[in-house]
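Encoded as C-alpha cells, the following chain is the form predicted alone, with no partner shown.
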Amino acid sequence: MPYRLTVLGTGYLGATHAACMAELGFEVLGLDVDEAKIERLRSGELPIHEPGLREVLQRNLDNGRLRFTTSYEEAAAFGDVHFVCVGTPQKKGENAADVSYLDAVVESLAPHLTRECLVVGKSTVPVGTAQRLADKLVRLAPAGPQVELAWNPEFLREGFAVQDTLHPNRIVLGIGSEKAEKILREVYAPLGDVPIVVTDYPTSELVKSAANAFLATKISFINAMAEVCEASHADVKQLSLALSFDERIGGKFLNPGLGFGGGCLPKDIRAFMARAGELGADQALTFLREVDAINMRRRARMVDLARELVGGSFQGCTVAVLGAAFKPNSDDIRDSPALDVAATIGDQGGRVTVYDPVALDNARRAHPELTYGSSALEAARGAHVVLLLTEWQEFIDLDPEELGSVVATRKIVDGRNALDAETWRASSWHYRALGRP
C-alpha cells in the first residue's frame, strides 16, 4: 500500500509540496492551524501566486488525493509520512532564524503519534535543528523511538515552484537509518531519475544554507563590479556578458541590477552568519557581512540615480515604479528591493505611484502611504522619472513611445538591466542603469 502523506504547514513551500505529491499519485492531507486559509485551499484559491499551481490544486482536490484539516489529531491518524513546511523566518531585532513554528508543529503533533511513522523537515534551519527535534519527537510521542525524523530540504525558486517540485535537480536526504532512507527513496520514485544525496543532518541542513549563500555571493559579486564600472565609466552588462562565457564562472545569477529580496536569500544568509557565530565559526562568514552589504547598497544607489535625473530633491516630483514584487512572476514583497526603494522616496518628499501585475494587494497591505497604478501606463502618467524595479516581461515589452506619450518628462533608470538601452535612447529617452554609463 502507498505511503498517505501529511504536510504541516500551507503556505508558499506547503501548499506546493502537497499539491505536487498528489499530482504524483499519494493521498495528502495538508493540515494548517490558519482556518481561514485551510477554507480557502478547501476552494481551490491559494495563498500565494505560483504560475501553474493552482491547476494542480484544483486538479488533485477534485481527484480526492488532496485534502485539508485544522487537526493535528487526523494528521496523525492520516499520516504515515508527515512533511513539516513551517517558515524560519529571521528573529525580530537579531540575524538568527526564529524556529519556534518548527517547535510548535513538533509540539503539536508528536503527542498524537501512537504507531511507527517518519517525520521530514523540508524548513531551511540553522545546523543542529535537525538532531533536536528528533530527539524532542521521540520524548513527546507515545510511540517513542518508532517516530524518526528525516531532513530534506526544499531548493523551489518562487516562480518555478511546480516545475522543481516535480522535476527537481537533485533531493538531498539527511537520514538515521537506511529504513528512513527507503522509505523517502519510495515516495520520490514517481519523480524518476533525480539524482539523491545521501547523508547526515548537519549535512543536509547546510546544504540549503550554503546554496543560499553562495547565490547571494554570486549576486552581490556582480553588483560590486557594477560599482567599480560606475567609478570608471565602464559597462557592467558588457563585463558580465564576458565573465559569463567562461565555463568556470557562466552566467546564472550573474545579472548586476537591484539586488535580491524575497524571503529566503537575506533572511537564510544572515541567519548563516549567526549559527555560525554560535558554533565558534563566525570568521568562516564574515564576508557574507559584505555580500548582504553590497545588496542594500544597490538600494541606495538607485534613489541616488532617480534623485539625479530629476535635479536632486524629490519634492515636487512624481516618481514610477514599475514592480512591487521582489521578482518577477511571484507576488511575494517580502524584503523587495522595490518596495524598499520606492517608500524611501516617498519619504523624501516624492509622489510615489506603483504598479505590479500581481503584487499590488500585498504592497498596498505593507505601504498604504504609497499610492497604486492599475496598470504601467497609469503609474506613469505625469511622471517626472521611471524605476523599473521588478523585470516582468511586461514592463521590458513597453512601447518606449507609448509610455513617452503619458510621462511629464522621459527619463527612466533600469533597476535590472532588463531594457534595451538603444530602443530607449532611440526614443529620446534619458536612460540610465545600475552600473552602466
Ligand code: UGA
Second form
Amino acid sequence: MPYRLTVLGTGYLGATHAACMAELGFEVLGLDVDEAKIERLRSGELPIHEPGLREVLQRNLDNGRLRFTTSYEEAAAFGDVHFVCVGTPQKKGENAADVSYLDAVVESLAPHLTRECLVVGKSTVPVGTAQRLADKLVRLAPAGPQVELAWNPEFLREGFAVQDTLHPNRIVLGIGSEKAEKILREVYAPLGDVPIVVTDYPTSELVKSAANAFLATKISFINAMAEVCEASHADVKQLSLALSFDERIGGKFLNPGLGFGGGCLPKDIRAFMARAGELGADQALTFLREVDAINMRRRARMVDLARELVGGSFQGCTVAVLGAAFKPNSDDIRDSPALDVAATIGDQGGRVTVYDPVALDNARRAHPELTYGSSALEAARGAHVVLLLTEWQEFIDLDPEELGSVVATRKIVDGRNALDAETWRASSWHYRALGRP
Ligand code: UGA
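For comparison with the form predicted alone, produce the structure of the form predicted together with the ligand.
Up next: the whole complex, starting with the chain shown before.
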C-alpha cells in the first residue's frame, strides 16, 4: 500500500508540497493551526499568489486525494510519513532563526504517534536542529524509537514552486537509518530520474544554508561590481553578460540591480552566520556580513539616485514606484527591496505611489502610509521620477510614449536593469540604472 502523507504547516512550502504530493498520486492530509487558512485551502483558495498552484490544489481536492485539517490527532492517525514545512523566520532584533514553530509541531504531533512512522523536516534550519528534534520525537512519542526523523531540505523558488517541486534538480536526504532512506526513495520515485544525495543530518541541513549563501553571494558579487562600475563609468550589464559566457561562472543569479529580498535569502544568510558563531566557526562566514551589507547598500544607492534625479530633495516631489513584491510572479513582500525603497523615499518627504500587479493588498497592509495606484499608468500620473523596482513583465512591456504622456517629467530609474535603455532614451526619457553610466 502506498504511504499516506501529511504536510504540517501550509504556508508557501507546505501548501505547494501538499498539493504536489497529491498530484503525484499520494493521499495527503495538510495541517495548519490557522483555522482560517485551512478553510480557504479546503475551498480551493490559496493564501498566496503562485502560478499554477491553484489548479493543482483544486484538481486534488476534487479527486479526494488532498484534504486539510487542524487536528494533530487526525494527522498522527493518518500519516505514515509526516512532512514538516513550517517557517523559520529571523528572530526579532537578532540574526538567528526562530525555530519555535518547528518545536511546536514536534511537541503537538509526537504525543499522538502511537505507531511506526517517519517525520521529515523540510524547513531551513540551523545545523544541529535535526538531531535535537529527532531526540525530542523519540522522547515524546508513545511509539518511542519507532518514530524516526529525516531531513529533506527544499529548494523551490517562489513563482516556480510547482515546477520546482515536481521537477527538482536534486533531492537531499539527511537520514538516520537505511529504512528512512528506503521510504523516502519510494515517496519520491514518481518524480523519475532525479539525482539523490543521501547523507547525515548536519550535512543535509548545511546544504540548504550553503545553497542560499552561494546564491546571495553571487548576487552581491555582481552588485559589488556595479558599485565599481558606477565609480569608473563602466557598464555592469555588459560586464555581467561578458562574465556569463564563462561556464564556470554562468549567467544565472548574475543580474545586477536592487539586490535580493524575500523570506529566504536575507534571513538565511543571517541565521547561517549566527549559527556558525555559536559553533565557533564565525570567521568562516564573516564574508556573508559583507554580502548582506552590499545588498543593503543597493537600496540606499537607489534612493540616492532617485533623489539626485529630482534635484536633491524629495520634498514636493511625486515618485512612482513600479513593483512591491520582492520579485516578479509573487505577491510576497517579505523584506522586499522595492517596498523598502518606497518607504524610505516616503520618510524623506516624497509623495510615493506604488503599483504592483498582485502584491498591492499585502503592500497596503504593511505600508498603509504609502499611496497605491491601480495600474502602472495611474501610479505614474504626475510623477517627477518613475522607479522600476520589481521586473514584472508588464513593466518591461510598458510603452515609453504612453507612460511619457502621463508623467510630469520623463525620468526613470531601472532598478532591475530590465529595460532597453536605448528605446527609452529614444522617447526622450532620462534613463538611469544601477551600475550603468
Ligand atoms: C530562494 C532560492 O532561490 C531557492 O532555491 C530556495 O529554495 C528559497 O530561496 C528558499 O530558501 O526557500 P526565492 O526566495 O523564491 O528562492 O527567490 P529567488 O528567486 O532566489 O530570488 C531572491 C531575490 O534575489 C529576489 O529579490 C530577486 O529579485 C533577487 N535576485 C535574483 C537578484 O537581485 N539578482 C539575480 O540575479 C537573481
